[in-house]
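Here you get one chain, nothing else, as structure tokens; it is the form predicted alone.
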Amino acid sequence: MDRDSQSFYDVHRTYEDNYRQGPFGSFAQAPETGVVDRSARPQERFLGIPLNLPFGIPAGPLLNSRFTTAAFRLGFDMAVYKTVRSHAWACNPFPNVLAVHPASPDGMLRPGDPELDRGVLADNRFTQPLSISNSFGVPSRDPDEWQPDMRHAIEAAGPGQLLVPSFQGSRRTGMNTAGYIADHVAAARLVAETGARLMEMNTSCPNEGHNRLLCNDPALVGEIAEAVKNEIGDLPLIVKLAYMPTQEELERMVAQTAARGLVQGFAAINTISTKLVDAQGGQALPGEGRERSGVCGAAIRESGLDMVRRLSALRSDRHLDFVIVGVGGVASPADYHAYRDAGADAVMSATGAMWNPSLARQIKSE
């Protein structure tokens, strides 16, 4: 396979390092007339909107557009810029990004596993298959700084492809719930601005206390996706979803928007929560409440598969009309086909992508 001998987001650099001065590798060198073929007519549709190939990068490694432009020439269709804020949010303290090796013979991490809790080995060797902590925290620039850097972002689309922003709330000390929803209004806003022709809302990252996300609430999610729907209008919001172990939940989370006609769309799956350790069985990530992280690449395949399955014959067996972008270990042409047969309306890898940087063109020479 294809690979960079470097990450286009430098897992040895701090993240601010990344941003001011990223993207590396093929994606630094990414021509400007781009590898692809923009006279093509786009053969799909995301949406209503033309793509060329429904695949592209998530919420996570593009931080901003020059990684976005950088990914659309090299082939990658949908681009989702970083998560952002209604306000400057800090990142984690460095490091973000280690390598983790599962210890269950087939290298997958699944939610209910003894290991997830036990702790699983996190370390600076990156080998093949690849699995990696995600523990950034959602760190946002200002919107004076994000709002404009967006839209060159969206402006640098070509034909058949699409710039998708992410955005969340931020909840802080005192807040109360109505706080809380009127902070996804405002960031959400901030993204209309933007002139975004669609956008995804985050609910899978850590922002409700220690281990605790968003998407475990889907009550909570419907009235913030119906706070949001009233101020964007007929702009189509996705909303970016973790694991759910239970079936319950999952359906409870269709009910309280999808089939309410409030979200047009679900992204599945961020990252699995593990305890993440050194080889000494000590905190592998230092720093307070850093016990345990995200965890994405190769090792949540099977569950990001599983999301997908369940996601689609929820959609059919109560003939909802909702789009599914599969995410989750996606490093191969095999892996972009898996997704698509399991139901994804479109499919993203960001681990994958990170140190292969010609996947999209890989799939698209099939």
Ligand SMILES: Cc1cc2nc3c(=O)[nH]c(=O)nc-3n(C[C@H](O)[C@H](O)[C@H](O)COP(=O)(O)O)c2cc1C
The other form holds:
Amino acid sequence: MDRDSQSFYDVHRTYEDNYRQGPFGSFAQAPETGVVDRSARPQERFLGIPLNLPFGIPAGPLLNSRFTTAAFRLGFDMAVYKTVRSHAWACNPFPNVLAVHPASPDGMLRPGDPELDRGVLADNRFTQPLSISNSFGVPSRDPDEWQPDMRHAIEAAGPGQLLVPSFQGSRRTGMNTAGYIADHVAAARLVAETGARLMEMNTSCPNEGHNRLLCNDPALVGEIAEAVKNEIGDLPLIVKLAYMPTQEELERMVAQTAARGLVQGFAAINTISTKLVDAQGGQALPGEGRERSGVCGAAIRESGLDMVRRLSALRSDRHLDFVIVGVGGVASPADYHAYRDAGADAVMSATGAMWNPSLARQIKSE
Ligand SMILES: Cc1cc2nc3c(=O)[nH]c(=O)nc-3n(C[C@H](O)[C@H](O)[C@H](O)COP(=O)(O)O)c2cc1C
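Alternate state requested, the form predicted together with the ligand (shown: the form predicted alone):
After this comes the whole thing, all chains and molecules, with the earlier chain placed first.
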């Protein structure tokens, strides 16, 4: 398999260096005209938008328009612009990414596994099948910087390609619920001003405080989605979810959002929270509040597929028509097809694509 030893997001450099100097590896040399046939007629549709292949890179590793444009040129037809906020937000200290080595026989990490609380080995051995830690804290530039750049990113999409902006609200000390909702609306308004054709709202990072996720409160997600939808009107809204272990909670999420027409799709899953330890059993990521980190890559594939299957079953049982974006551990064409078979309308790969810039072309060449 054609894998780069260097990821397009260089995990050995700081976030700031990646933002200013990236992307790296093959992404840095993405040809001007791209490898996509620009006369091709898009074969698929996603929320009514024509797409060549409903496959791309989810929120996170595409930091700015240089990254998203390189992704388009390498045949990733969906590129999510990294989650932005209504105001600048700092990144967690370096390092942010370590290689993670689950001890379970099938290499998977599933919510509820005792291993997640006992500790999983994390180090700098980036070997296949690859799982990584993701400890950034969802940094954001100031809107004055990201808005013009996002506009540029949207314009760089070729025929049958789609730039998906991601945003989230920020809970600051002393903020009440009304203020928190208003911050989501402000961020959504700023995204809509860039000419976005749709947007994704991240409810699956610890944005509610240390290790607390907004998506664990479906009623609040419903309130926020209603306020955001009032602001953005007909623009489709996708909600990014973490793995939700209980069926009751997932059903409430769908009932509070998609069933009320407030949300047109779900993207799932985000990372799985895991205690990370070094070879001596000590804390792997330095600093307070970093005993646990989100893990993504190969180890979370079964959990991602499980969420997509459950969302797909709910969709047909309730006669709803939301779209599902399947994310988690996709590293090969077979993984792409497994997600489509599970009910995903589109599929995305972060960790897999970071080390394999040919992944979209490999799926297309089948
Ligand atoms: C470097 C990196 C940064 C990420 N940042 C974000 C983010 O800002 N917002 C978000 O919704 N998800 C973020 N994610 C999570 C991914 O979108 C995705 O849900 C997760 O990595 C699982 O996919 P994977 O197994 O293909 O990596 C990030 C992932 C990576 C690898």
